[in-house]
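First comes one chain, alone, set out as structure tokens in the form predicted on its own.
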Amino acid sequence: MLKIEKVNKNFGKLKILKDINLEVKKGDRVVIIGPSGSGKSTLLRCINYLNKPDSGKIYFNDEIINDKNIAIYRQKIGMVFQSFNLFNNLNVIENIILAPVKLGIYSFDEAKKKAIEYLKRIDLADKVSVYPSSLSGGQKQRVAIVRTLMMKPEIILFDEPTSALDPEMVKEVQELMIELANEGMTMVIVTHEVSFVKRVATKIVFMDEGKIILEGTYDEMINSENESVKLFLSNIK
């Protein structure tokens, strides 16, 4: 479904990604972990061409992603950011339906109906007309996830979706993500929450200093002979 081949990304003289190779199959929940500054978020942004790779290739459904077709693929590759990225001048339902209506994925009436269905599912049906400033962090992130789902993505990238939340709000976002995983959504997730990793990941990728050091299941990672991987897993929640 998604294949990354020898992707490199530099910011000036700083090498952020170094010959990254990774494959994500349909239905996979790939969780990327590693210390701060290891290139995890940059990798997600390269997949979605928010940061264009300096070299290497990214394939989606066997087609190379490039400048010419990225607008099409961004509809299929959703992204949820740690800072929510909601429009503060739009209310909840306007935030949710803006893109799918503009791009013709739904008519206005269809989009509104579908958005309300999603909001009921996440217990936010009473927030249809409120603005983001009136929402908690957990509510904002759930709205951001629904906004992504409205685009009918084939894969969703999550960039530390709970890192900006208070501890009591983390669970409500994680539970929604677990629901999506159980429904078969393909996901690539950057997170430091090991308890969540254990529940959702079909594959874990450990990155350090811009490289993929190790891939495997949680048990394979925790039982690996790589001391930096074991130390990292033992030191995070």
Second form
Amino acid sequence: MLKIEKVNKNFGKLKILKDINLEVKKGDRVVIIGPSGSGKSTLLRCINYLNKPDSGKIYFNDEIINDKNIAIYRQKIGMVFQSFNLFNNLNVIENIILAPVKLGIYSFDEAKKKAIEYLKRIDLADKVSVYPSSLSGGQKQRVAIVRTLMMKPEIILFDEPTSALDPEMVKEVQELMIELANEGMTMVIVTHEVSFVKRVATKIVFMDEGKIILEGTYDEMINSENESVKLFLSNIK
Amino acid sequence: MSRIYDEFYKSLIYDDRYLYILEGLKNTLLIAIGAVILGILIGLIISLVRDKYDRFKKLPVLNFICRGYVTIIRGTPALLQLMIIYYVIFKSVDVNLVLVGILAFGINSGAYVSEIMRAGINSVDVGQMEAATSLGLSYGKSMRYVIIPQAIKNILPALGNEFITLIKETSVAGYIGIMELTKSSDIIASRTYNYFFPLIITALIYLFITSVLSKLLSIFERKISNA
Ligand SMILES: Nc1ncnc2c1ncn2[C@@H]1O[C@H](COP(=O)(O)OP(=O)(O)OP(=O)(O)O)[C@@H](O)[C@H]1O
Ligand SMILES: [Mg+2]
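Return the structure block for the form predicted together with its partner chain; the form predicted on its own was the one displayed.
What follows is the whole complex; the chain from before opens it.
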């Protein structure tokens, strides 16, 4: 579904991503781990061109993503941010239906109906016309996930979706993600939550200093002899 | 005491001279309101061109023109701009003076408003644009539905101040013969040979308008920040 080929990204003179290759197949749940500053967020953001790669190719369903077609692919590649980024000027349902209505995925009425279905599912049907500022972090992130789902994405990128949350709210977001996983959603997730990684990942990618050091299953990662992997895992447990 | 009343009578009541003041007030408000609307339109366009350039390096020529415009307008006196527009551009055209005033002060205000708007756009968290973009919304749609509404909310106080500034700045419009508030007091004074009353009265009118506007603005601001 998604293929990243020799992607490089620099910020000024700093090389942040170095020849990254990664393949994500339909139904995969790829978890990216690694130390702070290793380029995990940058890699995710290169996939949907929030940061444009300096070189390399990104294929989505065998088509090369470029400047011209990126808007179309962004509809199919959902993204969930650490800081939620709900639109502050819009209430919950407006947040959810803005893009699908403006981009013609749904008519206004269909979008509303669909949005309310989703809100019921995440137990926030009573928050339809509430503004983001009066939601808890966990509620905000679940609304943000629903906002992405409304675009009928084929894959969703999550950049530390729970690390800005109070501990008691982490679970409600993770449960929603696991539901999506069980429904077969393809996901790429950056996270530090080891127990969650174990439950959700079909493949784990370890990044360090802009490179992918190791790719494998949870067990392979845990049992790795690689020094930086061992150091990282011992630090986050 | 009766002398003071006498002067007051001569300045305002006699010969219906207060009508000058009313006419001046009307024109001052017309010019200020027209100019602030025009200024917001111009300012919005400039700030969008410059934002697009800042983000994507698109529209370099337009961006250059906009920057030049802002530099020139902010670097020269408003009265001079008014004179250039009236004596040079509308030299031989029969044109409504109030319209010239609106145009000149609107063009002037646009440069200042564009800077206010830019600050407003930049004050919106970058995550808002990223979220909009990542959903597939174009730059234009993201700006229109997400960024601009938040930016406007952040800069409403500054825009209100711009309006208050304009009301005072238009007092130089009398120079090209526009009958605005300051000019009207000047006309009355030239009839009565007494400057005190006409000037004090117009000063009080300016003060009243600007104070009421400031007050409304701060009430409005409080409303918004509570919402
Ligand atoms: N827009 C930018 N301009 C300049 N440098 C940047 C920019 N974005 C990221 N960087 C730098 O790139 C490096 C990698 O950042 P990135 O956010 O991808 O790391 P990360 O692995 O996600 O880290 P963390 O776990 O802290 O989120 C960091 O050194 C960061 O300072
Ligand atoms: Mg990061």
